[in-house]
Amino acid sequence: MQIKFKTTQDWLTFDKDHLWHPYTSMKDPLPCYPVVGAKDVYLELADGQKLIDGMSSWWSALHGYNQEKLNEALVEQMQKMSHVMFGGIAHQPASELGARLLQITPDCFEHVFLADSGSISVEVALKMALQYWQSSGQKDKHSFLTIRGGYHGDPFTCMSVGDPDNAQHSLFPRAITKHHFVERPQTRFHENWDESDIDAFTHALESKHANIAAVIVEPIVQGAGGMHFYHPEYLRRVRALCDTHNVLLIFDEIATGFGRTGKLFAMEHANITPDILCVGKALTGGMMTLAATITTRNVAMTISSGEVPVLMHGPTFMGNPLACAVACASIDLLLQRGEGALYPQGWAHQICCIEQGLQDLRATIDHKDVKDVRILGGIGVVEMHAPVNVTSIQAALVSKGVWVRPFGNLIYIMPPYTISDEQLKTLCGAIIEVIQSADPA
């Protein structure tokens, strides 16, 4: 039966009866704005209303919608074939991708494993971990360790690594395995090094190294957790202290990578490399659903001397086609510069503009119901001191012609790149009037 509803409200109706859309609920669900087409910055409404894309789409439309070149790799692969299973079977784009990703990558990266999410990415990097002690006869070591305020994804395992302390963990108390701890840094990006600030992490390595596989953070930027910036030092310490320990190191860079910290990987900032990096997000411009694990040769030749020689994981979709070909246009549009290029002068430039440009958020930190404004290459946060109304705070912010996803207490923003000046101080500006004008709790 062919199925084709005749108004916007119909299937509007239908999708709030019937689609459950993320973290919220079908008895009282948020609401959902209908959104018909996408081009550059703008999402366009069935009104015919424009409204500036502050969020990305969850930070991965770098380069704005419907991109040209983009578009161009997708029909172009599409006509060959659009999936063909990867086991067993290679392919042209996969190893296209994997080439432009170890080339951009520090050079103790060899191998691409390319999952079809990027929480499939984090839960492969914690399977690898695992898999490489199994591998060495060292089968004690079968726990993690991390900071509080992470979030790695919402399958049990990469939940099992996130925040012990929200909604997830309380839910599924019996489900999810028990891991370690420790409270994140409190050194600010920008601040003078607290050297107190490793203690808790130092104590908890050099006690239980003997049973951890692997430590798992988000270099930098801790993202969904709360949006908090640590200092470089941070991750420069914990480095040495699992090369002393004997433990593996995994970054997930999902929303940090591709250059939103200003750095290409927020891990150049504190200029040390882990064991294993999760990609996701932006790898392919937000097109389509793609991340990477990558690994040293060390963790890959482990695996693969094993009792088990084989890591032990193999999604359906893993390597399609059409994903890879346009991630190797997406970041072949990242990198390109000069003349007919999208970021004439190099995107790091761009991301340096943006980051000038967030800079008029801090007119709301005299507010008071703020607590903290905090930017970061393309990253822009508001931190309120109590959780916001989502559903008023956005309707107000849609009438300003923005589009602003907030969670918890942070109103924040990672514009697509591709945005101009005068957008930028339209984006922040909605945000200012919206924060000093009417009360968002």
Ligand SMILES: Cc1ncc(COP(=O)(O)O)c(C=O)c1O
The other form holds:
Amino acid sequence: MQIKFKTTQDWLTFDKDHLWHPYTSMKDPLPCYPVVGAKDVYLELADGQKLIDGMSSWWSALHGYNQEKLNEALVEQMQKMSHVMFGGIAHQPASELGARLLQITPDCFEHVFLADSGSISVEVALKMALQYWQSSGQKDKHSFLTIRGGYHGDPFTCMSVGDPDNAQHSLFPRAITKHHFVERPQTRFHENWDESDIDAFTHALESKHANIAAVIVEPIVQGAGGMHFYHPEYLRRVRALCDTHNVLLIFDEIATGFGRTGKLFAMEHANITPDILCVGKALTGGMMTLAATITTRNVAMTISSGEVPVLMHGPTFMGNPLACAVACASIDLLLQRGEGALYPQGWAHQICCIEQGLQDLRATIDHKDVKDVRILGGIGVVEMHAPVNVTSIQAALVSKGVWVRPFGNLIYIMPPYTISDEQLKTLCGAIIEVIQSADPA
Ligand SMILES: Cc1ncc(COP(=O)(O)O)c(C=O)c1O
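Starting from the form predicted on its own, produce the coordinates for the form predicted in complex with the ligand.
Full complex below, order starting with the chain above.
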């Protein structure tokens, strides 16, 4: 049977009746906007309206959409080989991506696992930590310690180290393994460091380290758990405490990696390195799904010298050649500078310009419904006192020609790095107008 929907309304109706979207109900779904194209920083709706994208498709499309160099890399690789299993087979795109990842991350990293999505790379990181201690003969180290307000993905292991106060923990209380949580850091990124901020973490690690395999955190920016930007000193203390108490440290840079916070990786704000690093999202410039778990020689060799000397993970689409080829092209686009480059003055300069442009959002701070405005690198957040009505606020923003997807009490943006000053003004202006016109202060 051949199925071809005749009108936009036909496939939209099918979508509404049959397709699940992220975190929505099948009975009363939130409205979906029909997108038929995406080019540069614009999403094109079926009726021809073009929206400036403020979300980079959830942190991923850092160069905007339909980038020629990424398309070329995809087509070139597709003509040679789209996918082959990674079990017993090696291929050049994977090696070239692995080499690039080791080149752009600190020297301590030597081994790369190419996972098929961000949450799987977290799953692999946690498994690496457990296997590391099993191989070291310390089988009591089977728990994880983390900070509240984190988000590491939706599979069960990732949920188990995500914020314990979110809906998932209360929905599946018996199925989620219990791990250890401490309050999230209170000292914000731009504030003076408050020494007492590390007390809860210190106490937890001192008392529980015998059972803790690893600490996992999103460095500097807690994303989906509240868009909270915390102080780099917290991470330096965490690193030192993990060393003292013989606990591995995992950084989840799936959202923050590839320049979003103003450093290539957020850990650079603290000038420290974890034992295991997860990257994803922007890895392929948002073209396709791919992530990586990167680790040190010590971790890899300890696992490989254990009773079970293999890392117990191997997804079907591990190291997909198309995704690897596109990721190589995306990293090259990001790092190239000079005439003809996408970022002639370098990506960091571009992020500085975006950070300056985002300051416009501060115009909302005097509104009675706005609790806080925070900006770091290419991320701008307006935190409201109460949860927003996503449907109505999104409709208002779309009518002003921008794409923003609020959640909870947060209206936040992280636009593609290719956004122009003028487009950024329009994007921030739409948010300001929508907040200020809702109900004047
Ligand atoms: C910090 C962090 N870790 C992990 C994930 C999960 O990645 P994915 O959705 O690719 O599985 C996300 C996704 O938003 C994330 O922000």
